[in-house]
Partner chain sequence: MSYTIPIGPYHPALEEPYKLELECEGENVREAHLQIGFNFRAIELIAQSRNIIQNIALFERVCGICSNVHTLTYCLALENLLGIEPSLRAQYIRVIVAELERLHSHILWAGAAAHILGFQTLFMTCFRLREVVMDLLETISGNRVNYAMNAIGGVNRDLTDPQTIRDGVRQIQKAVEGQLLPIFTNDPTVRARCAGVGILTKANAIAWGAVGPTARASGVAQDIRQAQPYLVYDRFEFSVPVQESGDVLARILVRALEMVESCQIIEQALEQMPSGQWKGQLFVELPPGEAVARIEAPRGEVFYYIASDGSEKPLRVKVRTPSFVNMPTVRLMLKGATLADAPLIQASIDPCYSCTDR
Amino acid sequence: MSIWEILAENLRQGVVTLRYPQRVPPPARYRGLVQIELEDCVGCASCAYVCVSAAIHVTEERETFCWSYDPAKCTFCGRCVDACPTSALQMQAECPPIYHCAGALAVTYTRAYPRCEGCGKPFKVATQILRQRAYTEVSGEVETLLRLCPVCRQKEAIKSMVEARRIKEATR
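Would you pass me the chain only, in the form predicted on its own?
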């Protein structure tokens, strides 16, 4: 059989693709796409800071922040998951779906910052996990102050200083 006969036979048959009967399961500790639990995310941008491939972006706006992830840029190193202080990021254990163009699996989520209990304005709050990392013990007074925006927190601090000074002068 000559090469020309083989080529003619292949052209007559057309494209033939044999599918595997099932997908091969990924190995243990496989690092797939990054997923976010948006309720746990505080918008600190630690994940974007450590992302060497710039696959994660966090943009802050006045009342909200946007978390964006593009798997086409991701190296799947897992540094973002390690850096997240609230454990809001996880990596999927299964293989990602097949896509044909860059950016097809890209996602963007928008979340509003929590509101101040004093004035109602949105602000970047220190969550329970961040507070536990920053302080060994958190008193009730500190818990109350941490739910206030910096402006209201400063007003409360001034009020408490004035009150302490008034009590000190009254006891003299």
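Positions refer to the first chain, counted from 1. Rigid core: the largest C-alpha set superposing within 1.5 Å between the two forms. Note that the structure is a prediction, hence the values are computed from the model and not measured. First, how it differs from the form predicted in complex with its partner chain.
When the rigid core is held fixed, the Cα atom of Q35 travels less than 2 angstroms between these two forms. The Cα shift for C116 between these two forms, taken after rigid core superposition, is 2 angstroms or larger. Once both forms are fitted on their rigid core, the CA atom of L145 lies 2 Å or more apart between these two forms.
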Contents of the next structure:
Amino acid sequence: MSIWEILAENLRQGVVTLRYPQRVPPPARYRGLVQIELEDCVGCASCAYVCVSAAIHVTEERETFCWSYDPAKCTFCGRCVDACPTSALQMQAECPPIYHCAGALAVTYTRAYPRCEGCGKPFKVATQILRQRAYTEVSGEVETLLRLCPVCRQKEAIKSMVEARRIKEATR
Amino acid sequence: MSYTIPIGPYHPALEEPYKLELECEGENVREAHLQIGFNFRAIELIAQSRNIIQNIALFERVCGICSNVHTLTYCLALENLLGIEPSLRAQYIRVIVAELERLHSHILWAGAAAHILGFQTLFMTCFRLREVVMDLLETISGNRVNYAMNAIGGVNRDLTDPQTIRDGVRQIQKAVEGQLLPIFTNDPTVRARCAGVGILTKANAIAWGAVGPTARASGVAQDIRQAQPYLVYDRFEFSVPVQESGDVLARILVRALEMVESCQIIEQALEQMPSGQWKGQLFVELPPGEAVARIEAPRGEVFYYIASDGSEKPLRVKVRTPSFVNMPTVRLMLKGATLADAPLIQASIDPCYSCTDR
Amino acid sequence: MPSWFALLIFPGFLYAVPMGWLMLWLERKILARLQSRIGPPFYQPFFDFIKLMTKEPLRRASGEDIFYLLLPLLALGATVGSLTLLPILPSSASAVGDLVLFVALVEVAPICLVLLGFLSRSIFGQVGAIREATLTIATNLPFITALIALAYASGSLRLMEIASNAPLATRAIALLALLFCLPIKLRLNPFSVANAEQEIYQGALTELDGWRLGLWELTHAVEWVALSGLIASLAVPWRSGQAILDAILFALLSLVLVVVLTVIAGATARLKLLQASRFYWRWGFGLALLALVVSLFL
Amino acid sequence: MEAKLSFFVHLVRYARGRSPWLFHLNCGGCNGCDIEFLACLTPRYDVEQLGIRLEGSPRHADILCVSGPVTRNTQAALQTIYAQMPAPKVVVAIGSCPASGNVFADSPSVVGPLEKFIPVDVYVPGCPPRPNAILEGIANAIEQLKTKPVTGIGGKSHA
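With the form predicted on its own done, generate the form predicted in complex with its partner chain in the same format.
Entire complex below, previous chain first.
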């Protein structure tokens, strides 16, 4: 085609511009803001480990952990989503919003550790997804054990061991 | 009257900051000095303080036009060091994304060249065509520029819709053959500006170590994809376009013909692509040692060297980009050219200053 | 028709300024449509002008501003002046030798631009000025030769008599030669090296800001009206006698010329200075010479 | 008098909103944002529909679009160019780099973020943002441009 034919073709086709604010919708895989499902987060900080621009921080306190995310620093590479063992992170399939002062989009989520049913101390708990991955079938006994903190779980284990020995000796 | 005219660091014809100082005699260029380093972000240095997974995203940002090239070479070098090979499907996906990126890069360059020629309509035509590639890449990867496709030992996302890619690629091939090639070769005003301008002889191209399309336009048939095939490039039939004249027009032609070849590689890859595993793995540590990888980027050969002491962070990553070696040839081409030719000649090697400066 | 009417109302300021803005808009809009884009909204140049005039310009050395004020105003005045000489209405003021006056007045704007470029003391402004000067010389040879051919063929230096008396063959060829000269005078592709953005920023205008640029944009708009008006007014030999009808015909013809020039600009790359000069000396001048030869022998 | 003045101020604000000219500045970014910015000029997005023109000289511009994390070598040029722009002017930061330094934040040759050197009015997040997001950012900047004080030719300020 010569340039004249292209011009004629363009005229014939008419305007292809999207009138602002029209736009092409982002595809399903679009990598927008990272969003966290706090219920599923175990606070393992894998996301922070793979984050190249320090947009994600996970800080641990005694009774809580904080997951903070600053979109101003984010490279939207999606590594954190891939690295999350519990699929707690997702990326929005939507363009992040315009903002006017630095840090305006930053978010911090705080999650209190659940308390141990034995001693009442806060502890890191395995989420549903991790439990299912670790045990093919989550029995009632395992479920009860998982609601205890590691120390209480040890105590519980020793107790049941002592009990077992007692029964063994009694039956002998 | 002799005067020095600075082109850059901020100039309407250039996307990137760099400075070209032209010593002119009237409209004729007597000597050219190139000043780079405006984009220097010390990427190689900060790579040493990041772990190997973080570095994938870091190297993606060496350059926004050939972002995939950098992650691909980095991952290939890591895989060489680890002694693993990605699955076949992953390799095909990598080839398809790499060739789509070549298409996007060459179309972008054709548009930039048209812009510098002051040919706005052609610039718009190129960029309209480029949107087709960008849409494909966005659908595949979720971002128009930084695809984040490569992982160590595989890719991050699968290709789910080969038909869309095939349609898009056919549309591009048709437009390149039907619109871009005829205009760049036959249009009188374009010919007047490009033919016989900025000649780089074959001897000079070899002596100055030019690579990629710049070398191929001067008659040096050299393409890593054929000379030392990586990924699955040895499974495709494609030719390496070579032109002898070494002028700006030849460099335009080489790139336009390469686009057609890329389209054919993608079609073949879609045809041959096996099903199966594609996902990469999360490696957190490297074995001690060194490895290299080199691939053919849109602008020429890209080379990565990685040294590791066995920790989670690389000891050293060295990047060698094609623009770095092509740039000195601009000085040769500019001598005796006119001022009006200068932006076109420097753009004809498709320089990428953010790659070079890092 | 009183001369104040010609200068202030038609075809002077009141007509020329909105018409110039309309032409600038039309040029951008057509170019956009040729490239499948929407293009700027209606009357864009008017808003550009208002905005530029109300920006806060950076302070310059006190002596300089007088030039930034006077040169565009001089160019604007001269261009509007040249416009009033055009034989649009039967009643248009037509003096002996107004063709010569027209050529003189129409050259004021490029000279002012060259001066502005040099005064800006920026290397880009100066290179732009040199290019503008070279092109002006390159284009004036065919431009003036074509006008001489017209004058000779109609036996008068009065624009009105040229418009009504010039024989068809000479008129056609000479007007074509004049049309050839317009892209360079209006700094359009393929002859836009003088303000080649990709090489020397905005050429002579690089250092201008705020109202300094706004005044020049206004002059440029009126330049469009004057130069396309020259061809439009010389193209048609008859006048209806109805002032309104003649004026409308003139305006429409001018707009057709804008379309033609824009399409050419949209279909070409920018030529280099030497190539542009060579084109004018060879083809433009050749055509104008042909018109002269035709006028001598017919 | 008051009514005339307010008409004038309205006209100026309206004209500003319909005629914003851009200058684009790459402060050492990776090109990603720059090519997306360039894509905004092209048929699909066409910034000209908002009356925008991309200018080659900062002296002509109203909106400064900055991409890149501001490297040591571009910092001086950035400040010069900002100073060369006549008021009223607004700054749009395109992408994560000017907002925070992005992946280059701890690099010794990066001196950003951008707001350390010039005031930033609009941030467009993304790495890089899509062209439609950049358009949205520019449209947002236009709104801010309209609110800047109006000064007459005489240099008097009318709020």
